[in-house]
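Shown next as structure tokens: one chain only, the form predicted on its own.
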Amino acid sequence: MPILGIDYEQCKNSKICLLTCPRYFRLDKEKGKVVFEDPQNLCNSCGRCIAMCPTDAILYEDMGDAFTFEGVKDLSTLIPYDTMYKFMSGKRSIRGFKKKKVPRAIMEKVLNSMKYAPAGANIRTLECTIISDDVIIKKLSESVMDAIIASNNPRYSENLKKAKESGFDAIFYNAPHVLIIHSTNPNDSMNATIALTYGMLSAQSLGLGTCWIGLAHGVLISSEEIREEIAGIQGRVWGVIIIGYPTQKFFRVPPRPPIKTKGLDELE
């Protein structure tokens, strides 16, 4: 039970728990204050009751750390959207990289801010494996091009068998680090493709480059030789990026046609 009760010390019954979570938080009549139950422990552990306590009045363990910041309670102070959409329309898929290898301090900065992305009932079951040997990327890249080349896939077969003659990179493009996003938990498809965007676009923040390799992912999924024996994977695979430092530099964002939409005209 990681949220444990509240802090009566710290609360002053503002009841905004008993708002937030009232499945969870009661008013107590006899007692004259909020309390928390949850006899069959099904509370998520969504933490909304933590982050919206004004006095940090909620006992909680094994949650992880709860943090604060200047313009926290109103986000649109921090990034206006001028920014925010030149940065995001700005983001291209980059398949050139210089060999340098990005430190463990950097890619965790990436990693801690996939953790925040939200997920489905706040199942957090992801988990994420780093390739960063050389070796075994060739050696995954080289098999999900046989794969592909065995499938004889009219679309790609062709051009792997020319860049495999050729000792190009096809699949990973020669990049310093593979990340792998995977879990036990069949119902993470959306959950893993939310964390990999919040960790590709703190990437680019970092001056990072990444790009989500498709044809990999599909190898993975359907070869357990190769998700397991060369990748060290167990259970679903549900996306891979490549990630380092790009020698690619673009101009202009390209041009991309409008989201056809329905009920925009019905708005003032």
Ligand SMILES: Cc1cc2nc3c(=O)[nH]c(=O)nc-3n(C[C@H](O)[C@H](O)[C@H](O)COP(=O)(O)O)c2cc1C
Given for the second form:
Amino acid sequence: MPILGIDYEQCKNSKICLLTCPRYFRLDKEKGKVVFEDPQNLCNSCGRCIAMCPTDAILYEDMGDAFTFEGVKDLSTLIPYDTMYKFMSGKRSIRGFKKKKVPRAIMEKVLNSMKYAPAGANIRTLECTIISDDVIIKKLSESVMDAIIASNNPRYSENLKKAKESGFDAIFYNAPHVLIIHSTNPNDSMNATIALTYGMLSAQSLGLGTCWIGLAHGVLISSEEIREEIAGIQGRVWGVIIIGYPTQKFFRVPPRPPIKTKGLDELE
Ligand SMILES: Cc1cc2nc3c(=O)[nH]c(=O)nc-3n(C[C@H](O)[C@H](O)[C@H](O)COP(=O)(O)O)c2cc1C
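For comparison with the form predicted on its own, provide the form predicted together with the named molecule.
Next comes the full complex, and the chain you just saw is listed first.
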């Protein structure tokens, strides 16, 4: 039970915890104060009480550290929309990489941003495996190519056969790292996609390029042998990306069709 209760020395009775989470916070009229009660340990540690308490009066343990937005009064002013729009629309899939490994401290920054992605019921069961050994990446790439060639997939098999014959890594594009997100929680599919998307965007802010590799994802789902023996993963694979310093440069954002939307005309 990571939320432990309220530090009454800090509490100024704002009752914001009670308003944001009436399930576990209750006004004890006799004591004249809000109390935290979770006898069945059902609190999912979403931490909204920690985030919203104006006097930092929530007691917790084993959750990591909360932090404040020094000098930022309104988060919406941190990144103006135009900047965010350019940053997001300018993010391309990268399929060419420098022969340079990403330093651990930089990779940790990417992973650190992923942990702030929302997760259904705040259930945090995702795990990452980063493969950085070029020999294993090559072996994984070749196994994925072989599996797809053998499946006679009309879209990919023929091209992959030619790529393999010419020695081209048409799966991971000689990326220095393959990052696989996985877990044993059968409900993690969307959580993983969102977390990886956070990671890919933060990677871009660190000068890194990334690309989703659905081809490897499919094979890692279907082949237990490749998943366990080459990738070293037990459980379900939810997503695969490559990551590294890009050699590719983009001069403009390609056109994209609008998302078909109902209901927009109803807005003023
Ligand atoms: C779920 C998913 C799977 C993808 N799988 C692959 C893949 O296996 N290989 C690849 O080269 N690109 C893959 N991509 C990248 C797409 O081809 C790319 O996002 C799309 O062409 C648009 O280009 P952009 O990302 O540069 O805007 C994948 C993208 C997504 C979202």
